[in-house]
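So this first bit is one chain, no partners, the form predicted on its own, shown in structure tokens.
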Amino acid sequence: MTLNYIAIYFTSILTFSIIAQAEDWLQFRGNHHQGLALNSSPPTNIDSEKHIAWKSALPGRGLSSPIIIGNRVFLTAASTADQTRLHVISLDSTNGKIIWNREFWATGRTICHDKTCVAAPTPVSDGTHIYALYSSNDLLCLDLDGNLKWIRGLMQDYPNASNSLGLASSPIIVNETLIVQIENDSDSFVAGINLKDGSNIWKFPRTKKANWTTPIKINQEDIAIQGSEGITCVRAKTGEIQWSYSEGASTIPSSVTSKNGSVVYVPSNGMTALKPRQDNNTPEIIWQEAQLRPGTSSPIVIGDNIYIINRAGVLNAANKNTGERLWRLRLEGPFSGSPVASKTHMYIASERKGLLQSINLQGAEGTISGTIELGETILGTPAIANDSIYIRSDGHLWKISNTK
């Protein structure tokens, strides 16, 4: 074996170790829209002086979080006055660099309220391919490299399925599925779509009201879908139901899953924790709690505890088992996107001049244990991969990390 052979092949073998080890985020909220990153250790003490590793300027609008594949981030974006430009854009992790910037025209209609925008919904992947949503209800199929494999208009399809204030619902994958919803006062719709070339493997009408929430994994095959009426659990390869519970929900703030996905908490009469039952259709409600009852912001549980944001800006941690409050923390708000954490400390940035917040949730009580005044509008949730914290605005998308 010669001494180049050899250096190849160790080199090899040192890449895929790397690719193998690493945590990607594919979707809104992470992998299982638990919003949970538990093998990465992003910076917990975050300081401007230390860990803003690098900051990219980005075109256009974009409400949408990033997802990380290996060291490529990507997200989107909507330019243009009237936002019928959208874009799909990969960076380097590494040092903030765009790799390349796909664009195209939108199909369907644009018109949002002045705080949103057309790049809404955040992109999901597979891993090979990405998919984009977006407020037009344009939807886009790239592979990592950026070039085109299936572009679809759903408005094309549906045309009442739209309203004026903008769609936000971001898409995720379960079961080799495309999930969409299309929530809105006229033409409402829940759709399983085929990765491979966009079309409807199934499709079902939903209720007639604006809805922003995002469908959510529940196990490897159902998922829950959320909406003014309640919550809705929907075989992903199939559409079949598998059960409802129907005493209404939230329609901005999505639902999460402990762990293992066997309670569903539902951002409904307050907070709701719901075990699906194998010989009904009604799930069990195991508590409800008024005084529980998220604003903006969608829960996140996080070992025994689920943590709620409500409008004041005070983060309440209950006992995911009881529904018992156990403390309280006023945070700087106000908040438009959701928490992210890893098994330590939590992270979420404020509407107002973007100061990013890590909490501390290893003690009695919740403590802050750093900011970061990013100084533009944030609205959007963060991702965590890789021992670092991703975040944007419209502007710009930062990396959190321990730079060193």
Contents of the next structure:
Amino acid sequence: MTLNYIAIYFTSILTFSIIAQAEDWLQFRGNHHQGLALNSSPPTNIDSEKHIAWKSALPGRGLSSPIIIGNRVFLTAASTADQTRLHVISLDSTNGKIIWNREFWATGRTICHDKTCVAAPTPVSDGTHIYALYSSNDLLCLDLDGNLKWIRGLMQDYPNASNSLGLASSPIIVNETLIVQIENDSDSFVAGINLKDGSNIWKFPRTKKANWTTPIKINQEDIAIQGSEGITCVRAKTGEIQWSYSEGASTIPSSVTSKNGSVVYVPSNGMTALKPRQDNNTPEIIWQEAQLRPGTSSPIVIGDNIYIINRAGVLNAANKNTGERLWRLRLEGPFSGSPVASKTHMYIASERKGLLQSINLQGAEGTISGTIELGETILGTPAIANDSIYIRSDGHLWKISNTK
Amino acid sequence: MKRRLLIIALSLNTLSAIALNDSIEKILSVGPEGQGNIKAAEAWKEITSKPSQETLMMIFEAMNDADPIASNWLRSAAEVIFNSMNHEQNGSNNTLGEYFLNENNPPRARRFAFDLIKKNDPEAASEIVPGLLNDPSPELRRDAIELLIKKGKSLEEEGKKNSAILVYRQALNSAVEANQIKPLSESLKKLGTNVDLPKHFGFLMRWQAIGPFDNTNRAGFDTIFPPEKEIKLDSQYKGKGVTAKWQPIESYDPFGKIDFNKPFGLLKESVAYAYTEFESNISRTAELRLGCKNAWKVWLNGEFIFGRDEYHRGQKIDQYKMQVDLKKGKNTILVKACQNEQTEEWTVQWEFQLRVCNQSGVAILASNRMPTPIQKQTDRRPRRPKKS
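Right, and the form predicted in complex with its partner chain of this protein, after the form predicted on its own?
Every chain and every other molecule in the complex is listed next, the one we just looked at coming first.
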């Protein structure tokens, strides 16, 4: 075996060891933007004595969720007083040790509201590369070993594409296209970015109004982009608009689809269930329920129900087919992040005290089955992979796992 | 830059040096909207595959001519190379130190060099920090000022008030960032020493204001009203429901806020302009730094610099940094600020704050600067807005 062959052999082993698996969590609210990890079994009665596998100190602040590929966790952060130092971090999921930490300079404005931060958007992966976006509109692509592949400075290219409160929309990947939704009062746009080199495949202007929602995938080819005017279905590969719903929508909680993507649940007039039509005319409104208005958290569909956390921190369960409310459960809020779930349990952390709560959804009504007080402000959304929950604060990343 | 790269390259073998130069040129050639990214990625891989002191220094030297995007490519390559060299290699000479010590090099790159030195030799780095108090790089000053703030606090705790004042004053003299200036001035105020904050920052406190003009449906941002065509301080124009005339306006705010609500009332859907003249002793580069939560535009010497039509999303000191060339003598500055239709309490503000400073954030004071205005009586702002 020559040296070259040996190198290729070991490279292959390394690549194989961190190759994307079905259990991975590749973007904000999971692989299908539904917040679901149906094949994962994280602890159901979470307990700080039993289930904190590790807690790792982070080099900077952030609201972004971790993403998980094999035995690696990837996370973004921003450091220094003015948050001009951007980080992409890779950690070993087995022990929380930082494997690499790549730093970059913010090339756009970093001003944001004190509650949010420059590392607010969650990175996304196609299983082989990490694509990280920041509120400064710096967009980076690295491979899983931290090798830099491309850089975009979207605020360098479009100097008014910024929000003085901070941007938070996460990039997503659909049909081999990276979608970025940069919406603000001054220069709003959505763009399809080439995964290979970061160039624009397509780009079109959007309503000039601040918006923090993240696009969602609604089928293999199409995405839904939400904004103050409503929701627009766009072909990911070309940017062609397929259909629109124009009755307005929230600019904070994002939409979610049913498991097969046939229904889109939009935070609009409370909550609205839309069924896209074959002919791409305005989608059919299946139901609309003003009582199901979400607060900051995005809704989640699990089984036959849709779950909405309102501004008061009350979890509302409703029939996903009719919008009929089934039960309510007061959680300990307030919440800035969104819930995620396994097949049977939902997880969300409150801002104050960082109270991670597990909610058992198996009975006639939901019950809080366990809590872990993380003791730090939690503003982000958890991730689930490998039968574990990953959640971060400005200072730390935790892994919550079953007792061995 | 190429000459310096060549000198460094001479210590490498010729083929390596040519290849490295080519790679660095590819990175320096990245353009807008992702242009050159593929070649830059190949170059990045090539560069990082040959970690050495010489390569590291070639990268740092290249940062001197790099735009912000290329700088990030180079920074990342330098970081990977540094991490892949063993301690003996990356700590064996003082080339990073030479780069760091040269104050002509880019501030952020110098800070980066310092951070790498700190990784190698934290003890030496901590010895260096106090000497960075007046460094051109704000990122390097920050640590030195922080040390003095801590020292001042401990002196305060020991009851040594005069010593604490002296230390805080020394820190403040060098502070260029609001997040250090504000607490320092508060500490000094608590100890009975007032600070002329507008002068320290270089805020422009005296202007001529004119308005209101119409901003119904936010159309005023793009409308060219008379002050954009001519500056005649004795002229009057048709404004929004009134005759618009120039009138003096001055700020009593410690952070230089010019409040259009004061001369014009709590108007909505209106545009106002502020004009001032800044005398510079010499021709020089400078920065106009603006904070504003209304839609705004800025002109220097009649030339449009930048504008932004965002309303009530937040305001901070140094929110927008605009690099400009000041000419010797009189420089005219015109600011347009637009108020929109929102009526919530947090949308009352119709104001801006503008300072002139160098790239480090040190105030550049006009030769015609008057003493900081002193407020004669309390001018409380009514809380509820009204539609005009």
